[in-house]
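Heads up, the chain below is alone and in the form predicted alone; it's given as structure tokens.
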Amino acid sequence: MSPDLWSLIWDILQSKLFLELVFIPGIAFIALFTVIVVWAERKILARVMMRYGPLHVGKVAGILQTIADTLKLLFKEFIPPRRAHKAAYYLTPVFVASVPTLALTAIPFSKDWVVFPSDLGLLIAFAVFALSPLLAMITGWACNNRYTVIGSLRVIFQDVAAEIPLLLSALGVVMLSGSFNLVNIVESQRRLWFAFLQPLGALVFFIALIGEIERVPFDIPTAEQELVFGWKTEYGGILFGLLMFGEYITFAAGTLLFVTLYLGGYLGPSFLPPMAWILIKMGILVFLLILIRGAYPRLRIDQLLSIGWKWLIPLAILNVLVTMDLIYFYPWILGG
């Protein structure tokens, strides 16, 4: 191999784009996040239910259990349904696992650490979230099973009820920062986090986010007691692993977006680097969502739709009106 080629490879390995794509928020970060959060979720829920959780695989509290489960899925046989639409059946898990990573490319981990810096970063993140119900619908249809079809229909109902208040509450953030650029939104919070200026908007966004990422108590599309496992029922082996991987990537993207919009993103005291602060805030939010899973029962689909249309949307509109008044009457709060 020529010296020039070695030099080119070395330059690529040292480039910021390569580090972003491979480490943070690249594939290494996504894989590590999934392994740690799945293990932590099992341990925390076990403590809530007064159990031990993973214990034997790995010397430290079963830390390697998630890796062992992944290896098991890699070698486990999967049997497609006889009447499944084969092409869609095999391809949709790949898209479910890969599409949510696009949202991570717009999240700033520091002022100059963004894979895809854009003045429309917030809209890019929401566009990626909007693809989730479409992928779930195709997945349920591809399996040609009544449980998967019902689960995919529930995804559509749920995501529509969640995405509208999600967008409306984020509109208040855009009004305060004057930008769709996520870096500008974070920098606008140097004086005060938007969670303090918009507690109502932050609350609506948080509740709608739980519905968007299908976490308890809004895990209605995969209700095990009713639908076996909803739109994911007919999948096994590595295909099931890809679906679960996509679920936790969406989990990571959603929590990072909330931290960016309302908790100051990467901002924090200078004794830690910006990247550490956004990860710490993300970890606290993930811990809270896991506790909610252990504390609340699943809602019915009609209860979810009632919350979304009768409560979250009106409250999100109210938040926009309050934000307009805040900007007009108290511009000094924003430094105006």
The other form holds:
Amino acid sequence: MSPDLWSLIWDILQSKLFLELVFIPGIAFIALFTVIVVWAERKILARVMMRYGPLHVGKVAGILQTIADTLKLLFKEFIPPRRAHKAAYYLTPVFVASVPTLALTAIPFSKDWVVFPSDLGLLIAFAVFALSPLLAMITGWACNNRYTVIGSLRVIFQDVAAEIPLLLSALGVVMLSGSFNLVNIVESQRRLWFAFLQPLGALVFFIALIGEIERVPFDIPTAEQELVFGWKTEYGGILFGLLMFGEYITFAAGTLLFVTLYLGGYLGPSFLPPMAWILIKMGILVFLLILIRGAYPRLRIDQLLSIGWKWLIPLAILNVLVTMDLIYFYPWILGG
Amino acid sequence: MSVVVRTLKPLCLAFTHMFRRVFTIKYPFQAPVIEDDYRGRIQFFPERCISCGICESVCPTAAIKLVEVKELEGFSEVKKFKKPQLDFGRCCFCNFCVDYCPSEALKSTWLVELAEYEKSKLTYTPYKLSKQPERPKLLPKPKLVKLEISKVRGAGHAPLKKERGKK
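And the form predicted in complex with its partner chain, for comparison with the form predicted alone?
Every component of the complex follows; first up is the chain already shown.
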């Protein structure tokens, strides 16, 4: 090959976008996050239930169990249902796994480490979140199975009940920082994290986020005990693996968004780089969410709807009103 | 306030459970605790048996069958009579035979590891049934081996640790 091509490849390898897309928050980060979090989830849940959890694969505490499971999924046959819409059946897992990664492009990992720096970063993240129920609905309909259809209907109910309070509570943060740009939002938390300025908003956002990323106690669309596996019932093999992968990417994006909005994002004492701080905060939040999965039972769909409509939305609106009053009467909290 | 306490209590409980002793055991490598009066394999005491046949007629799965016992089979002091033969492939471990036996010649033991590679081996003759079950030896921890192919013996394996020592 000519030296020009080599230098071009070398330039690409050295460019920041390449590092961002490949390492963090790109492919390597997502894959490593999924592998570690699936293992940690199984291990922590096992410890909560006083079991051992994964033990044998890999030398230490079954750390390679997830990789073994992924290999198993790769070699498994998948059998599409006879009356399924074949194109949608095969294509949606790819989109379910790839669309949530777009939310990661808006998250700042340090002041100048954003894949897609934009003044509307928060809106991009929310727009990507809003796509997930659509994909779930297409999946459930394409499988042509009663469980998947019920599961996808539940996804729509749940996401309407969870997404409105999610947006409304994030509005308080936007009002305080005066920007939709996630870097600006993080930078305006230098004095005090927004979790302390807006405890109500943070709580509403946290609960709505659990509903949005469909985790226990709000994993109603994939309730294993009632619907077989919700809208993912008919999938097997690596297609199922892709669906689970997408679920964990959504998990990563949701926790990163909470950390960015309320826990000061990449801010922290300077003895560690900013990227380490956001990952540490994210790890603590992931641990808390796994612990919540071990502690609470699943709610019914009507209970979730009543929480979402009767409590979260009014509380989020109350939070917006309180923030307006704070900004009007005590403008010094804006840092001015 | 009580709502907050009630909500956070299970979370704290789950967190403290993480540091408790593990309840489950690593079964093939660690002996399971099975009580002596567990409904496991049934043991037969030939010197007490009166060959009444109640066990045969009471068995719900027809696993027990009375068979003629030859003297050579180890019952030289017992008279020639029909004794129970038990097929553990059919047995449902209901212990009716133990309960109904008028002379208490049948007793259940703790032995539950009854798996065999051949179905015929599950049929226990009166002589085999009268043996006292032994506590099973624990499986050793699996050792890491590497594949070794020789032209003479075909595929085999060699311990991995020696190789490491050489390096």
